[in-house]
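This document opens with one chain alone, in structure tokens, the form predicted on its own.
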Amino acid sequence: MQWTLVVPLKPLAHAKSRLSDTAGDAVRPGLVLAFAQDTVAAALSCPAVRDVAVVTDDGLAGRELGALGARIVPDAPGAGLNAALAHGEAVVRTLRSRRPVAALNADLPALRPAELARVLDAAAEFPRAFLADAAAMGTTLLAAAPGAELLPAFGTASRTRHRASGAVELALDAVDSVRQDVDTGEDLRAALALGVGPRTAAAAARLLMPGQ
């Protein structure tokens, strides 16, 4: 079973505001973007994956992913993460309804495409099925069969009403790359040490050489 990925993206200049005591306003939209590359890049490589469209209204951040080979689809709701999943899912089943759609967060930078497989194909069981963060309260996955509705909830506590939604929780060992979303400095030192794609490598080398 091959799965079709939807990504949300922010505008970059609005994006990861949390970041912001360790990546200032210059340099944080190019560490974003960096995020989702190499998120990007991964799901891409990742054998249970078909393709993968990315829902934003970045100019700059579509040319990049686009260059990737994602889809773009432009954020025609513009009323933030979960309406732009909805519409994201609403366009890729018009032209593949009976294909599985998964929710996937855009600052995973650390994530392995054989870990992602291990996930996607836990969640092929269920109809609806979702993976916590790895801080245990949000969610970085959320996935639906053929047939199913995503029903999005992201946000705060996501866990809570992804699992309240009667998603499947899966409880997996060893997929800490798909776990470890990216929203703060402590999360990033935390993604660098499990290892993160080139893009984000060269972007967190800038911050700690600026003058580089």
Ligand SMILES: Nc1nc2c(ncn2[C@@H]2O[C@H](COP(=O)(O)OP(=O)(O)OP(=O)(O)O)[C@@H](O)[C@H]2O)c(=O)[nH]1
Given for the second form:
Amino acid sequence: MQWTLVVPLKPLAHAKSRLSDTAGDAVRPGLVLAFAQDTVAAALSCPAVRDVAVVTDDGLAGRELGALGARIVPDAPGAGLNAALAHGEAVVRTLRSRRPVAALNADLPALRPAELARVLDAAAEFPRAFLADAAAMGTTLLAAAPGAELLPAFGTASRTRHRASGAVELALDAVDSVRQDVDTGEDLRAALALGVGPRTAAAAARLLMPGQ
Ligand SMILES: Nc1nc2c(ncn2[C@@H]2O[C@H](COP(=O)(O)OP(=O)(O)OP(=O)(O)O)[C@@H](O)[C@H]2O)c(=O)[nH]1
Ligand SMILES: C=C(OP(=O)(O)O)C(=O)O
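Given the form predicted on its own, state the structure of the form predicted together with the ligand.
First the chain shown before, then all remaining chains and molecules of the complex.
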């Protein structure tokens, strides 16, 4: 099955505020862009992925991610993460109504295409399914079959909300790269230990972070 992914991305200057102790205001936007570039590049090279739409109002990120092959959708609602995802879903479904759709966070710099393919293949068995993040509190991927709505409920402690909404939690081993979102300096160290993509590796080296 070939999926359309919807990837939300906040304006870089405001994104990942919880990383401010690890990366100051001068370097954090570049680091967040590197996460998104490595996430989108890995997604686009996944055999289970047909196309990727990034919902963002950030001009630089739009140009860079568009150059990788993503469709850029303006964050027209401007009303937060879940509104951005619902809007992205509506846009891609207008274009491709018979494809399954999955929301994927933009902060997965260690993402491996083969692991993403395993997650999407497992999700294809259910009308709606999700993958919990490495902290086991949040969500990194929420998937909906053709004809089912995503009904995104991302944000703090979203795992419980997605489960309560009827989405099936995917119980998969060895998909750490799809679970490892980066909110904090500790998360970034964990992602570096898994092995990040080239743009995040370069950006982290500029922060003088060891472990690559
Ligand atoms: N388009 C869009 N994306 C968003 C919005 N809010 C969050 N995101 C994205 O949603 C994903 C998950 O969000 P978080 O992990 O909370 O990231 P964040 O809001 O940048 O992080 P903090 O500032 O530390 O809370 C990331 O890819 C964000 O860039 C929004 O209002 N619009
Ligand atoms: C966006 C989420 O949370 P966090 O900001 O903790 O990554 C989530 O897990 O739904």
